[in-house]
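Take a look at this single chain, the form predicted alone, given in structure tokens.
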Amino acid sequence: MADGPVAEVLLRRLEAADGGLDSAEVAAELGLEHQAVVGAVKSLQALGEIIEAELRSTKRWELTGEGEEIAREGSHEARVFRSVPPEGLPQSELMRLPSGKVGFSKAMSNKWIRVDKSAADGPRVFRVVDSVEDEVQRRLQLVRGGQAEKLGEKERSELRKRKLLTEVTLKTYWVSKGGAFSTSISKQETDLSPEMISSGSWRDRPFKPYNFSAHGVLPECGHLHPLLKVRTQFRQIFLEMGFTEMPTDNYIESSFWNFDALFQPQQHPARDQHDTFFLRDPAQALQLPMDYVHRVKRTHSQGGYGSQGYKYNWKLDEARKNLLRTHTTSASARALYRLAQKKPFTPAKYFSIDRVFRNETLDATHLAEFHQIEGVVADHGLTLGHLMGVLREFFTKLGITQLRFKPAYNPYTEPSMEVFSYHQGLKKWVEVGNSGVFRPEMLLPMGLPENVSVIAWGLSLERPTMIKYGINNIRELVGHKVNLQMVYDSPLCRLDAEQGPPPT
């Protein structure tokens, strides 16, 4: 029965009714789904003041699927009791019955059955009483017959604990006659067509009032992942500070650019397979700037530029090995090498935000791939003081004003510093980045002038994103377990919130 016929029947019943009608009762009398009557009520409401409808909420008790089964076939304990013959039944056989496990414990607590553990063929179950009254089935049949009020609160609570009974809220409409009540329905027009205007028929047709307060349908659109939102903020901060973005589109890098060019020795633990993903095909990089490669080799194996080097047999085959880059500093090395080829030297400021890969043990804070943020400044006479000043300016733009610096070690920077910030939520100082001044053994083989220094710093993108959006497990931010609703609901990213001072 469509909305139109249901609406007509509803109007005729309302005309004969004294006062009004309940939508649930009408649905029951007509043998319809309640939602069909609700649809008819709403369609009549849209026609104007033909009817008035008041939404009412009532609570009632309904049987669950298991409750319906027990109301038909009896409780688990009663079925277990009926399954036990006068001569008894082995307990192992009883437990294999569909109701065995649940019904056995209930029948035992009701003292309907007992277990004889001394039986020759193992524990055997016997009846204790001749017959039982299945009160659970009786109570559920009362509820099914609409007589739930006959049960006491304790009885209903017990049935709920067994998940046989549930309380539901039923929303119904109390329908009464409106100011313009009529049993005949005339469809209201929603559009004024050219034909109506030319024929003049619009004068005799009823039009549905426009609802100027109605909300339009939200357009379908995509949503940015929180990492992209935070990345955009970091990128904007670098651009505001006059930095140029480096190309970082090569996830596959040679060991030369990833390690050797950074004055990292070939026997360094970071170059082991336990920390780095090496490629099988193609296994080696074929194109390297060989003049630069020879200078790097000499610096590693013999020293130079004021350094004694590492004094080992540097191997080209080791430098040619392809890998998934472990940091974006390899992109910084390429950018500085290109800068060194430009004569005369021009000061530069570079940044990058991109993905890196490490053979990490996966846990709540570590993944095998993550994003690294890196900033590099090359100019004449830069010192550790300049690095601290740039770091304070950079982190202030992130809303981090309380900083501390701690000496650290990096193979390719000297001096090196870890950067700490006071975290208001955790009430302690936490590491937010690493920094340092690139070593002359890295810069001079590139061809940069001797009085040029390069300061650099880096941090991950995931950690500030997790702190910003209150995410404790990185696997909820990246990977196949990400909840897309989180992506939909995540707010705009603002990294300029003021932080309170640390405790004295």
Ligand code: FB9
The other form holds:
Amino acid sequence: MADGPVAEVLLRRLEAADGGLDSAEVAAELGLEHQAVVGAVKSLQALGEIIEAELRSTKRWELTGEGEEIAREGSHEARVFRSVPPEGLPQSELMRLPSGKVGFSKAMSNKWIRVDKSAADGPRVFRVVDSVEDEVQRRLQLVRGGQAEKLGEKERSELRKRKLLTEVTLKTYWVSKGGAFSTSISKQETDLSPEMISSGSWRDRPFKPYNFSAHGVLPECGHLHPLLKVRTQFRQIFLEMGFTEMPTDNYIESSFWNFDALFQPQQHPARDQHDTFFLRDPAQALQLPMDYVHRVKRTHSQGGYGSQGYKYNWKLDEARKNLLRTHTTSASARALYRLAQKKPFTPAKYFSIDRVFRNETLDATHLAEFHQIEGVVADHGLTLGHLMGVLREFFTKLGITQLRFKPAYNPYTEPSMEVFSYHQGLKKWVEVGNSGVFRPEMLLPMGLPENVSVIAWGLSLERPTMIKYGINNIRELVGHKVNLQMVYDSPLCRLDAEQGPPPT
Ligand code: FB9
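Following the display of the form predicted alone, present the structure of the form predicted in complex with this ligand.
To see the whole picture, the full complex is given below, headed by that same chain.
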């Protein structure tokens, strides 16, 4: 039986009460710990609608430890007064008393005592009055007796200032009769068992009503990292636009596919270890499609396809150097090369979202790795206009409508554009990506037809995720400093919903 006597007593008092009861008052009247009554309330609640219990928070005054001691022993100043005999007491001796130091100044300011500094053997303390009223003790005893309301605000705040009194917020229950109130507590059945049915005993058993709005226990389950939630959103957008995901399961790439295939010259600054993580082991990529490599070599060193090339001595060893890919555009190069091998040419739309690595200076928004999102469209006669069009459609699905295009430069696209969007929340134009038309020096050596052009664009996954979840430092999003609670609590992300972090 739930908490036995306390629950029964509570029900009988409720029976007698008109209206409800306050759990703290019941505890005080029964001389019980408030927690004991709260326990009984909770267990009665569990039995169904025997009682209604509404949680209330009531503020009340409580004595501090020192307040308790003074309520028992009297105020320090009163104790000082009492310790001064009619013939007086050397001040030095008085100060050695337990309440000496604290009580002396108060007794002085209350004009209960005086000091004769000229006394023979040093300052001597004398009584000024015959007796004193220990108001402080009286007031504290009032509070201890639950009659704090008898004190005025001024008196209360003076005691609080002396750290003798504190205001505590007490969570109490206002208990009232429930729909199935009865003083006899019969456990309500929560399950219909086979023997109840076979015995028919279910007919006269009280059943606890089903609580259909009860929240199930949240299963301990995995939590998708916000980055992966946003990645899912981007994937969805690309798939809706008819794009196919490119395989990107190789963080290690050869300089050939990461740079040379993209017509990025071997002396380009991005190709030195200040920007790129090169591998010591395996240092070299041995498997390269050599007929295609020779066309790339020629295009870099002598040109061709109408291009003058870079006119430098292109080295195969440089192209064989393995590295951690610096962009997923290397995967685009592999995909476009595979596409070029399929005759006749068929238009294609590819996307990739995966990790890329750059040996950059670390700051609040840059780590040595991030996730690049890339879209590629290959078809006959595509122009910059098509690129602007597909960028508008893509960013519109992200909820980003106001776009501006700014001329830019990439070694592998001409023309190239940076893409900017006006961010309502941040009240400024934000760079939301880069894009361009792949150079013929990149596409024709692959074997793609003359009139096929390829438009592409790229952005990061981290930036939109940080903006979406209102995260300012990338280390709060990625890495060992991430507080997992953020991952657990990060709501599902709807990119196209209004900009900025979802309301918490
Ligand atoms: O993501 C970026 N910005 C961004 C994107 C979305 C976004 O969404 C908000 C919800 C509204 C907010 C911001 N940027 C690209 C722009 C900047 O952050 C830039 O400073 C950092 N860039 C990264 C590279 O940093 C070195 C972001 C990363 C980036 C840049 C370029 C490409 C990919 C990623 C590319 C490309 C490309 C170009 C032509 C052809 C193929 C690929």
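Everything numeric here is computed off the predicted structure, so don't read it as measured data. Numbering follows the first chain given and starts at 1. Under this definition, the rigid core comprises the largest set of C-alpha atoms superposing within 1.5 Å between the forms.
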Q) Using the core for the fit, does the CA position of residue 389 change by 2 Å or more between the two forms? A) no
Q) 2 Å or more on the CA of residue 75 between the two forms, with the rigid core superposed, yes or no? A) yes
Q.
Please determine whether the C-alpha atom of residue 472 is displaced by 2 Å or more between the two forms following superposition on the rigid core.
A. no
